[in-house]
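Given next, in structure tokens, is a single chain: the form predicted alone.
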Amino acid sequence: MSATGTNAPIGSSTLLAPIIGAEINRAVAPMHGQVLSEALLQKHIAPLFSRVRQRSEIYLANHSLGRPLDLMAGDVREALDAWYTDMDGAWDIWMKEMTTFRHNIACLIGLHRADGVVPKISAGQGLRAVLNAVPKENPRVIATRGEFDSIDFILKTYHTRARASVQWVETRSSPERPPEVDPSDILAAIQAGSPDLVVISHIYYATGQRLERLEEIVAAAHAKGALVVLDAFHSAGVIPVEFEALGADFAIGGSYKYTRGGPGAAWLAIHPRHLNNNRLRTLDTGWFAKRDTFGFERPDQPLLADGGDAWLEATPAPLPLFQARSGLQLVLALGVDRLRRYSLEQLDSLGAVLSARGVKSCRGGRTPGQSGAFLLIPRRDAHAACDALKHAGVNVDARLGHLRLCPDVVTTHAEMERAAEIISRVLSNPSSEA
């Protein structure tokens, strides 16, 4: 078996074409070259979610854990009959698949070489292999206070045990809009200071702010001689990330959300120019970042891997990237840009049958093009309200004084109609007032 992903050589801009199923390919191919649609949707991908549109509720929580295809417990069969019928015989149609998943994420965020992509448990996992890659002891981070907690948790981790200094970049705020973070305000650390690294997200978690000025951030960043990570978890298969494009060093993401494909299938991206860097190698390693794992030698000088095989770590866990398989292949066949317009038309709707009813719904950006795929509601009381709602049948989500709003591509207008109503209900009850 072999670790290595599909490369291209270095300096190429040829984009990979996705790996995508049958079953998946005969659903999308009559709505080849058409505008998403909701007449179309259902009739030609709704039947793909047959089992979990079988809840009784309405799903309005696609940010957070993306609802998974019929096709998921069948992929995770196919990777579980392969141990019980070959035992260690199986590794080959699970690095098979290994291979796969890295393909198909270059794909998604624009990445001309596979390798470039390292599968990992967690997008945090992904972050303490570039911080402990960084060719400096205590690298000096600049980091925003709108990161996902897990990646603010980590650097002030890193922080309180010396391994790191962190400075913080305030977010604004405002009566009328959630916090905001400015990219202003980061350009303004990163030209003040000497940082090592850079740290930023690309849609920001809480309020689904998509950060602007990235190609400008990221050049600042560069002139200082920094590395630049780019948190993509909340962007890549909603809006089109072109990381290679983009020029960040590293982009990190995961499978948990709009490519359905659960936990455990995350993903760290390194760009091109540092696939043979080898001042930039990360001390998370492990037998497979090997130069020849299987052979079992062991000389005192590590021999790395070639290219993105050099970030990988100890035995790998597969099953997740079964479980991503179905979901990351329909985002790619459909396609980012088609289900990016029929997103912020879905959000439209949305905010529009809450206004009929008097909810008042917000977005992260400033006008549609600067937000993510969710629509927020300010609430003071926002964790007890998304309870009182999810008793009433509609699954939402809670964070910073906000609920949290997000059709996927198989939510109906209906749905919606319903889900509005329920919500305007439910938030004019006295007992839940903002």
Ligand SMILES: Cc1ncc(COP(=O)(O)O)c(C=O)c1O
The other form holds:
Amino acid sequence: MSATGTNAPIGSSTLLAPIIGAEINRAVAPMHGQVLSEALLQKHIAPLFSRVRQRSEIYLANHSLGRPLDLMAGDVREALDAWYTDMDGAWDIWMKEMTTFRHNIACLIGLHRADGVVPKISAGQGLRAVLNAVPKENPRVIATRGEFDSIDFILKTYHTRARASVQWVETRSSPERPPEVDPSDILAAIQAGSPDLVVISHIYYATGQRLERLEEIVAAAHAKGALVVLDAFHSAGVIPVEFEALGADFAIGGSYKYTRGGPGAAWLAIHPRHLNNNRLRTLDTGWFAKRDTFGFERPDQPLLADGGDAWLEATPAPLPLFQARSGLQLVLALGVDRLRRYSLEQLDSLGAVLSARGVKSCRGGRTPGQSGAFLLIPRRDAHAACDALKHAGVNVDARLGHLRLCPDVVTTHAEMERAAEIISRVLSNPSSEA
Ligand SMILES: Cc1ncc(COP(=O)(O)O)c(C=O)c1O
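Next up, the form predicted in complex with this ligand in place of the form predicted alone?
The next block holds the full complex; its first chain is the one shown before.
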């Protein structure tokens, strides 16, 4: 049995069409071909979020934990009901959901083979699968200081245990701008060294800086024989990700931010050029990676499944994939291009209403096109300010001396104006609100 059943023929490069359910199709259909606007989104999309919109706060932490659709609870319920009523028969719909998840993530990141997507519980688990695949003892890794904590911690742990030798590319600081990863510093590190693996983010988590010159970085790494892992957690669903065309070897990401899927539905993507490469296989394995999972044969040489299924592990966790279904479908149905255009407009509006109240905001990246989906407010006491804002009814978060603010498709302009008013009041005297 293939765990996916959706492998496009090897060598085919036709991109897949997303699988969208009837409810999402019905909601999105009237907006077909139209530029997204608040009026359209409030009419057709906001009703899909009636439960979470009952909260009284203004939610601007969508870059951290995306808001779930009402449909999500029913999707998870479907997975559970199948277990009550069908017991082991539930595996049929559980495995089908895994196939659909792999397929839809492939669509999201521009990959033509669904089996190139391997479900993981976390992005960090995806990185470990790659580290445990590099065919070298103690591989030399180049990573930046801008990587997310989970990635940073895993790499430092491997380094400390002499399972990898990590060289860090520092960020650049200037008084007026958030710390920046300079692509030329990554290129210089690659050119000066002999890396086996390069780990970079597409959009940096703390600042929203979009890393430029990705093609050059991938080409330089390949010229040195190194593999590239792209952390797309802050880009998948925000900007078009052309993973396959870019040529990076691996990408990692997850569902709990921009695709509203909650924790547990993360993924590792493998470039098709590696899917049938028997020399690049991970140690992170288990019986779902076997050539015949349910054949119960136990030859001394482990026989792996074909393609990306060789990267599966032990018994998968199906419920997070149901949890991730509706949010991912909504993003695919609305289309990342349209969502991006709307997000940039919203960030302009939010920046303007904040500025009108005397609050200075900024973005990572030098131009709006070089930034992700959130705005920053520089703040030395960012964590205290964040607590005070939550108390006053505006939910944002804080990283490395900045507040991060991310509206989503159901955030209204009126909410952003109200948020700006509260932010201006609270930031002028945070202790009075605590
Ligand atoms: C860039 C980036 N990578 C990865 C993660 C999550 O990593 P993990 O799934 O290993 O916890 C996050 C979470 O905020 C992130 O921002």
